[in-house]
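Take a look at this one chain, the form predicted alone, written out in structure tokens.
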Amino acid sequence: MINKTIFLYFIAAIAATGGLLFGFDTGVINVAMPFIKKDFTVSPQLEGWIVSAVLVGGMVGPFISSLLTDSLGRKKINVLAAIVFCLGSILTAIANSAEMLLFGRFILGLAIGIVSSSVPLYIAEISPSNIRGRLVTFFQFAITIGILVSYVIGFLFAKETEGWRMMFWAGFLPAIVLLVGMFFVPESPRWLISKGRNDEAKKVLADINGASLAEDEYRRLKESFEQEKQQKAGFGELFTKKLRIPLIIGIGIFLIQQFSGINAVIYYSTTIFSMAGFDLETTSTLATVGVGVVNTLSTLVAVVFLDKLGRKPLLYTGLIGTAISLGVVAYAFYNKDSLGTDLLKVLSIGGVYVYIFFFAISLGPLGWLLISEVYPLRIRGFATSMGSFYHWFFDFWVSLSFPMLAATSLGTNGGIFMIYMGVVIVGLLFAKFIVFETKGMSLEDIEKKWK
């Protein structure tokens, strides 16, 4: 039993280095990009437009992956991102211009919008269900892990010249774990179940349960498969008066998760504390370090509690501790000129990790995790994809917006905080009406609610 628990943990350890690179090619700007101005002339509207440009391919990498997940399987779909992976690292470390700059960013974000649809349904359609929650939010775990590589990488080559090109050559080589990781694990049962090639999922299905329990698991998925066959499907279904509470999850987890401000600050952290009064080269960069570090450690306490506590219980405790955490950090900048420098200090750096931890134990993990678990498997990988292009779609308007409103009143006062804050309290309601507790729940289980 240990080894078969072993050997899922290298599945998911595998497949969630999609997630790492996800993490590192969204974090690594906020550190490269102080030092990419001093290179090449760059409005604030260009500023925003290289730091989203991952988030335009993020928003078209969903759609490449619904077209292919359901047809080439879920470990192939993976190969390619990494490929992709590979050649948008290259562009981007020897980019002569910030236009082919940001050519190299949408490249990567074809492949983290790949890997965001991807990784979680292939982690979650491997996993048994006592564990799932834990293995799926290791996907989430790499993206904290890949955020705080980026930063560290960043200060380690803030002083160097031309230092950003070493930031983004430094994520071509977990690409090249991932595409040759992904030839060491096996393709998702369910899936092979969906394409007839039953022997093979028999196999899978003794490596990853033990060969007392795979055929029980075999002829349950199968007779799973055989009642979907019975209805038609179509990815018009999931917009059916049947699964609108699943559409509404997937949708509205993203957009609170989005409008929470979390990549405002991993994209900007350096600007923010700047902005509070740290040096640029030095403290800033190094406590945008320490985020990277808590939203770590802070991921750590989802993974052991998703399936202890449960999801509701961690998105509650997540979505209070934001709030409050938000008015803290909008009432120090309101309060700056009174506060002092020092305190100014305090309470900004103070509020944003205390932000991080509350948002990295509920909303981080929780939007890749119910996404995996809450459509029909006809339309999972269509599902999923659709989850992640909601994701990358709000993630962009607001890491276009930020650099823009921080210029304004807004963003001197705090107001922009107290926007964020807004959307979190809104997301209580969220929480208690439509989302429901999928803990202990296999996703045959879940699929039957719809029925």
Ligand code: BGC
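Residue numbers count along the first chain shown, from 1. C-alpha atoms forming the largest set that superposes within 1.5 Å between two forms make up the rigid core. This structure is a prediction, so every number in the text was calculated from the model and none was measured. Compared with the form predicted in complex with the named molecule:
Annotation for residue 95: C-alpha shift of 2 angstroms or more between the two forms, rigid core superposed. Residue 44 shows a C-alpha shift of 2 Å or greater between the two forms [criterion: core-superposed Cα displacement of 2 Å]. Once the cores line up, the CA of residue 161 ends up 2 angstroms or more apart between the two forms.
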The other form holds:
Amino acid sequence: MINKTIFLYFIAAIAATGGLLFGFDTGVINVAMPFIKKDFTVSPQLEGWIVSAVLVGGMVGPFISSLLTDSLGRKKINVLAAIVFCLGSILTAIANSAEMLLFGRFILGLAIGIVSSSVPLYIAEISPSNIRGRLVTFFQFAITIGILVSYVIGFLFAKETEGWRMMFWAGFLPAIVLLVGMFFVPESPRWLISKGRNDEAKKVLADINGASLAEDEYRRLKESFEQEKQQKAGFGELFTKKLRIPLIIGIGIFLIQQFSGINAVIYYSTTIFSMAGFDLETTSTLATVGVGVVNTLSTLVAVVFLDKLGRKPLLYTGLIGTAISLGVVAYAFYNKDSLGTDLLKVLSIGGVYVYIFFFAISLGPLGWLLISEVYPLRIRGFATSMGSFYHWFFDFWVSLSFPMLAATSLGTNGGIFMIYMGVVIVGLLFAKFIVFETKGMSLEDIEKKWK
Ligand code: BGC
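Form predicted alone done, so how does the form predicted in complex with the named molecule look?
Every chain and every other molecule in the complex is listed next, the one we just looked at coming first.
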């Protein structure tokens, strides 16, 4: 049994390399941008586009995934993403103009958009229900490692001539791991059954559940699939009344996740810390590496507790914690003249770190987990991709608006953090009335809820 569990962890870890690339390629631009500007003439508009090209690609990627995941299968779509990651890394690393860099960033975004729906979906479908939360959270854990590694790599290559090229080359390595690793993991048994490849499905189930449980599990999945076939399929079903709740969950969780301001911190923490009086070149950058460390370590709490305590208790705790910490940051900026420089620094950096902790145990992993588990198999590929599209869509607007808002009085007096706090408070209502507990339920049990 231990071997089966280790095998499952291995599968989740390989697939989660897609998350590492997601985190790396979204984080690396912060540290690379100042150096790119030394080598190319980059207007402010072009700079904005180079940063957000990944997010635009992220919006397109889920469509590619939704078109291909059901026909190609959950494995091949990840192989495709890995190839696109390799291509994007090469293009950005060898770019000889800002425009070529922008194009390379868009290609990387496509790959990120594909994995952001295909990886959680694949892990959820391969996992037994008792550890599904933990294994899908590997994806989020890998995102946070990717972000942290990008900050550290930025630090290491900052002094090299054209160091930004090395930063982009660094993304090539995990892309190769994902590409090669995908040949060593099995296809999703649920997808195999949906294609009538029953013997292969049985074999995979024996590998991951053990021969004794495999037969029962196969029968359960097959039965559920046969019942599903009776119902009319089609993407349109996602917009019918009976799937209204999962539809709202998939969009709502990312609306709250992104408008809680997470990427204002992840992409711009150096700016936030310098606004609070830290030195831009030294302490702010170091404090940013601290954000990466807190983010990664705190995600481990979610890995351990999501299946034990359940999704909702962590969501409530996380939302209350993020609301309070955002309030503290807003308070610090609002009262910066009376607080004195030291207290302002302590409250802003402390508030941001506590915010990251509560985000990492709740909204971070739950976005990806919920979209991978709440939809019926027949539309799961499409629905997960749609959730992922909204993630990038909301991310795009928050990331685009933050630098502009930060430059106005809303930034200097902390009002922007009050707005994020307001969103999180609305999130509490969403958690109470819309999200339902999926701890311990099989994907097929969840599906029955919608019949
Ligand atoms: C979000 C990203 C965010 C990251 C931070 C993920 O769940 O999707 O937008 O940058 O968490 O850890």
